[in-house]
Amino acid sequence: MLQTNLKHVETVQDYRDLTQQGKTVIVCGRMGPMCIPVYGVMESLESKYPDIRFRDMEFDSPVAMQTIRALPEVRNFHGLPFTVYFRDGKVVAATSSIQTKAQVKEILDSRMADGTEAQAG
């Protein structure tokens, strides 16, 4: 299990659930460098944004495998995490490597928000 202050994902089915319904970001990787920041960020999102749930996920695991690493979105990503933003079932956004807060809140205010048509990219 990942060593952050985000809640995990550790099963299909929690993905399912966490996915299918509402907004949630995922943010899947390792404890590493470029990692860690990502995490940092999006814990201190979390109050910001309490309509998005913010999760991570293990990047090794088989639970990954099968879901985050298996979207046609990530497909040509080469670094890590992979960060998957879902609104109500749809991927709206993924990026790979570190991404700065600014980063991560202009994909929040622009493909999570309500009342916005979001085009995954």
Second form
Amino acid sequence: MLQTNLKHVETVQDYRDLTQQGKTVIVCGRMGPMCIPVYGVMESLESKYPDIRFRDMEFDSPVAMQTIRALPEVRNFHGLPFTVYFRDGKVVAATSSIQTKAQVKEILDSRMADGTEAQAG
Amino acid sequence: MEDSRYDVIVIGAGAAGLTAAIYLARARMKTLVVDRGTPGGQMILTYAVANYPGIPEASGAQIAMTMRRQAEAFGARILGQAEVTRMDLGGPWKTIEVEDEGTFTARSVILATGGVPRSLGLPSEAVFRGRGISYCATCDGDFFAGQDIAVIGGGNSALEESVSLARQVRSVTIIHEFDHFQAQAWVVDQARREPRIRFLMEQDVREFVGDESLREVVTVHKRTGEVTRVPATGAFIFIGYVPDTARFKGIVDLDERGQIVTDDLLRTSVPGVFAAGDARQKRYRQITTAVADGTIAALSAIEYLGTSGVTLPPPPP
Ligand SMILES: Cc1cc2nc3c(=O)[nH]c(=O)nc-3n(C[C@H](O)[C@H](O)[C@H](O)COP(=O)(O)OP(=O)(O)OC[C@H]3O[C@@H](n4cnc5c(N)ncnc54)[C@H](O)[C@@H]3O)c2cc1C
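Could you give the coordinates for the form predicted in complex with its partner chain, as opposed to the form predicted alone above?
Next comes the full complex, this chain leading.
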């Protein structure tokens, strides 16, 4: 179980509900050095982007194997965490390894904001 | 609304900054700690700390979280993911502007911004970050099980991580810029005894090559100019840390390496501004030395506040 202040995605049904409609960011990782800062970034952005759902998911859980880790967008990823940005059922961006707040905000503002195209990342 | 005036503002919440906050807040100094990342700093990057006295072994993240809770329990306010956008440290009242949070003033400031990983500065390094290039063996080692990888660097971290990675990969090529290692002798010995590790010395890394993910590392021999293409699906970079002080240039004195110059009470060239931890000029960079610095800087700041004659004005009505 991840010790973060984010809500966790724990079932495939949760994942479907979160990703099929609206805007959701899922950070799939462990409680490791590259992951903890990314959870912190997402926690700090939650209140600033009220229309986006920020979640995390345990990398070694069965649900991760069936969902995030099975996405074609993460096929070449070799660094934790995998962070995937969803908008109305589409993956609009995905990143591997540690990210700064500025990098995350850049994606949120360019790919997730209303008025920006929901194009595949 | 929260009063934005403090006795002391600490910039950076690593081991040095959090320790300073514990001492300051316990001495009833109104203390604000601002960190542009996750409080804990480099400690968070350390899976197992085995040389912090009194704690046989713990994860760096655990130690960091405990330090943070300790500082908060004494009354320090800690802002994480908070970027300092402007600062004026010259006068008796120091002003700091923090993105999304507002403007804060204090009578004294402690600079504890630590270090950032040195990067090779190659455009291809950014391209393959997370797609083969990694900075954390414990985090990402299992993506490379049974494969050929490279480790770049020649200090303790590079060699220790090579030994641990060698347990799961097919081969490790250590690529180093000099003809000798900076790591301690016993660490070098350990690496030399590992049959899966080979050494490529006196090399400049020129480029990382691949398609969707990394395929090889191209290096050039520093004396002969001979080019070597090292097949590697992973490259772990451990080439040290540099002080994170660029933004203090022209504000406090820095030496030629960008380290903040202090005296033995950790005073900088600006009255009321102190520096602690890896950001300052010193030889040994460890959690224990950062903690010691945090203590000294806090006690010096407390003494400065007691003698400077600068007093906190009454709160607004
Ligand atoms: C992988 C690794 C393993 C290590 N292992 C050990 C070990 O086993 N034992 C040991 O004793 N030491 C170890 N060290 C060294 C030790 O972690 C550091 O020397 C020590 O933590 C430094 O503390 P610090 O507070 O000076 O700086 P840092 O930990 O670097 O903290 C500085 C903080 O300042 C923040 N910051 C920077 N700039 C700004 C700004 N402009 N505004 C706001 N905030 C800012 C940063 O986000 C950071 O949180 C290790 C280091 C690494 C990288």
